[in-house]
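One chain follows as structure tokens, the form predicted alone.
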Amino acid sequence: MSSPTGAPGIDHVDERLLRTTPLKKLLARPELGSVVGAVAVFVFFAVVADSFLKPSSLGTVLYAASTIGIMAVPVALLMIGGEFDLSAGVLVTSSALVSSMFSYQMTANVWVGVGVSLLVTLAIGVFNGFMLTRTKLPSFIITLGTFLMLTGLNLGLTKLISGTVSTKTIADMEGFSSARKLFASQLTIGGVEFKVTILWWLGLVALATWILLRTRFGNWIFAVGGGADAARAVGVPVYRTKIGLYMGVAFCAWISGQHLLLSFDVVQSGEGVGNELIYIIAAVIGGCLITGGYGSAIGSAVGALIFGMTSKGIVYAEWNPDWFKFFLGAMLLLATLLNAWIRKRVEATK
């Protein structure tokens, strides 16, 4: 059978040169089924809590996403390479306990214990990564293991130097106001309060939207997620690529870490530890897949922002708390199914 130019052998057409309808874009989309999940929490919310739809509701709503956003991010991306993350919730209290212990204890400018956190959170992601490539064990069980030092190290060295397990305050030092403008102030708009940490968060998923669909880099990521070996033959670099991702996670823990001081200017050791699961949650529903090679940062976004919406949603609705987990992980498995729904019908047309 000859192909439409004659050449003996081929009988199809190259996926790029077909016309694709707006609609079959549109469920190609990784985050569209999270973007059905969200619109049905916010009418669902709308409805049975009154205050839900307050403008002042709005700002909280919305700092609740950021706190999971920023760090959705990057777990997203590092997803889409293939990897996991179990380490970034404490990750994050370690970058905060950093910044203070060495800012009070060097009797240093806070912004000096900022830039010592920095190093040593990115340095903590190199770890991850080139652990990761040079072992060849699971990101699952690396991570793990990376998980259970730093919470042991959070409170060991935050009681050996602060004989307590919180750290002493850093609100009365030089530098403090200028730091906490940049992690933790807050602006208001229209009579309505909005956390610095929206900006954070809306600026990381614009930087990783362009870095995934318009950068060299963005290819190898989904690459290597696709499949390491074959990304390898082709040229790509996959242990730069993963060191890079982890350093990614590494560089927003630090974000969200500086935050969590600014905000109290105090930090309690044993935070962080649980949170790496809802960063992944948030992924995950927004169409990110387990196995790699698939999904977006806006999608993450989305998820955050159903993450927002519950977590604020149930106080205004005046529920018990306790059913929190259970809206987040029935949320989860609609995604997941509604994600794998889709994917299929897209498929089936091509």
Given for the second form:
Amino acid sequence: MSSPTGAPGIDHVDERLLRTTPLKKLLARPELGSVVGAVAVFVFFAVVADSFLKPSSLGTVLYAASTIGIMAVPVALLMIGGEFDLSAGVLVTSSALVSSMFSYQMTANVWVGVGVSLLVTLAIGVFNGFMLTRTKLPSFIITLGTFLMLTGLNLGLTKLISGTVSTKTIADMEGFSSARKLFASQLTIGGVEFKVTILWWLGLVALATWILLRTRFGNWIFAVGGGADAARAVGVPVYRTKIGLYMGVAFCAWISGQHLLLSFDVVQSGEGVGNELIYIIAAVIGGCLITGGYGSAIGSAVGALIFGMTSKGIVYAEWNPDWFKFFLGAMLLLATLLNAWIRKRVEATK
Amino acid sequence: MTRLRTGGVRAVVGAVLALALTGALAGCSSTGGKRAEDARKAAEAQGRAAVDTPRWTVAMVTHSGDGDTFWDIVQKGAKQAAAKDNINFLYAHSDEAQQQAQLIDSYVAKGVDGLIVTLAKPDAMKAAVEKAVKAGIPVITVNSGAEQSKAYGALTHIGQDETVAGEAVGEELDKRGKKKALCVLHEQGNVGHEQRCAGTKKTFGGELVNLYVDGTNMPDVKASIEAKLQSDKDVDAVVTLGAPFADAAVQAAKSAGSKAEIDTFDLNAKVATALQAGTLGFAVDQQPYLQGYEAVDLIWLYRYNANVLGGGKPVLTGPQIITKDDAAKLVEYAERGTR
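Same protein, the form predicted together with the partner chain this time rather than the form predicted alone?
First the chain shown before, then all remaining chains and molecules of the complex.
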């Protein structure tokens, strides 16, 4: 509270009042490393693959990025809040299976299935958050448990109810075409087709950025991830914040799941395993710290974009895809190292 | 505080149930769904034993992953034959070679009356299969392992030669006048997949390009095929190696503005419908139902009558090329999950 009184002759100013240059401000952004990486990947593939720069390719790359990006947003928020969700990949499949099977078995309008699926998926999110806060076990264990249980339920229930391992087609049912418009349609802009998932993705990134930077809940997320005990001491509802974050993951899994169902109208019950890691990779490449308290929603979008550009760029460049995973791993390491380095530099110059 | 949160969970569960009920009552669909299915089939005849041989136990161990459509159909065939032959049918699977071998070992230890195994990773199965043969258990290999089957001591092999199936595809593509085809592999490192594409390459007069996609991520499969079709306009045929991926390829071709014909290995209800509608060119079926059914039936024949089929050569269940004309009668069978 008192103004700093330094020794005579020395200019002592509160560090919070120091003027920061725009460059320093830029360097402090968590997504900086990933943006540099994204530009590098873009230029790289633009040079080596002829068809990479075609407008139609843009639509495809953005589609690939959006299906990952929709999930990377809540996963990034969750990581900022200091937790993991290993069940996010299969939860997408669960969500699609629930709406498909409910509509089919009840001969209900597709929209009813979509609604039921939202509630069931959110309930699974609440379950994750509730188990986490109640048992105080690490989220790694809790969501690993949910991951395995959901994988089993997806297979077991689908087979029990449908008699086969994939769902029956619901394309001929009422409400299908209107639901498809919302979750799996495409817009043609200038002769190029863009999937509606791209809009969902951009909307979610904007929403998450607003929540993170402009709302009280956003402050809570950073506080909870930075140090739960300290956050609790200043009155942050730690448990509610974490449950809310898991519900966010569930909500986005629902959107992804409905896209999966409505664009292919039949769902394979074994799908989704392994995708949870891709979401985490996108968030980490985008500047989220594994330890929590640092990161951004925009960063997760850039991470997903890098992922989309790399996976499709290799196809455009007609390369041997055996090396794709290696490329991805190297990218992950580089992005993380770059982030760590930048953060250290920024903190040192403060 | 805790009680309040428990209440929240309860409220969510309650809301799900409430919505489920109202949904069932109010938001009905007058088309499709289970009601339509029930109406279609009156009462499917339940299988009953047709013989009075002792209740033998037959176990099947495959290399299938979780939730694979193909193996689901194999099991359906096996179960149907087991019901007819008064056989107690057991099934286990693992896509890890070591675990598959352990499963075989445990059935041998259990003393089953017959064993059906797949040899997708033959070297890893060798010891286990030989142990079973030594213990006097008749072994039949299915689906993969035609070359090793006899050497390991199995009675016979039932399945499709993947290379032969690929060759049939290559010939069919030639017949359709295709110049450049795409072979979409949805599992990197799967020997059978490589053989299928290699077989196609062997007989196909045009150029064949392999494309690897991530089979567990359907949107990614679609985007990858789309990307390939955009970058290579000469492709006039896309061959997928599994039925679920055919639809993704159809959609990819549509969004890429490609006129390429989509063809596929294996069959399911959706493929049958698409063949009928003409959105797919042809499907090459290896009749998985037959692989399960025949394997169980042959074990019964061997135990009952010491019959062996094939004369030391593999008994082929495919490839059967299915086009628009054949698809009509297969839709119904594919829908009930036996084709």
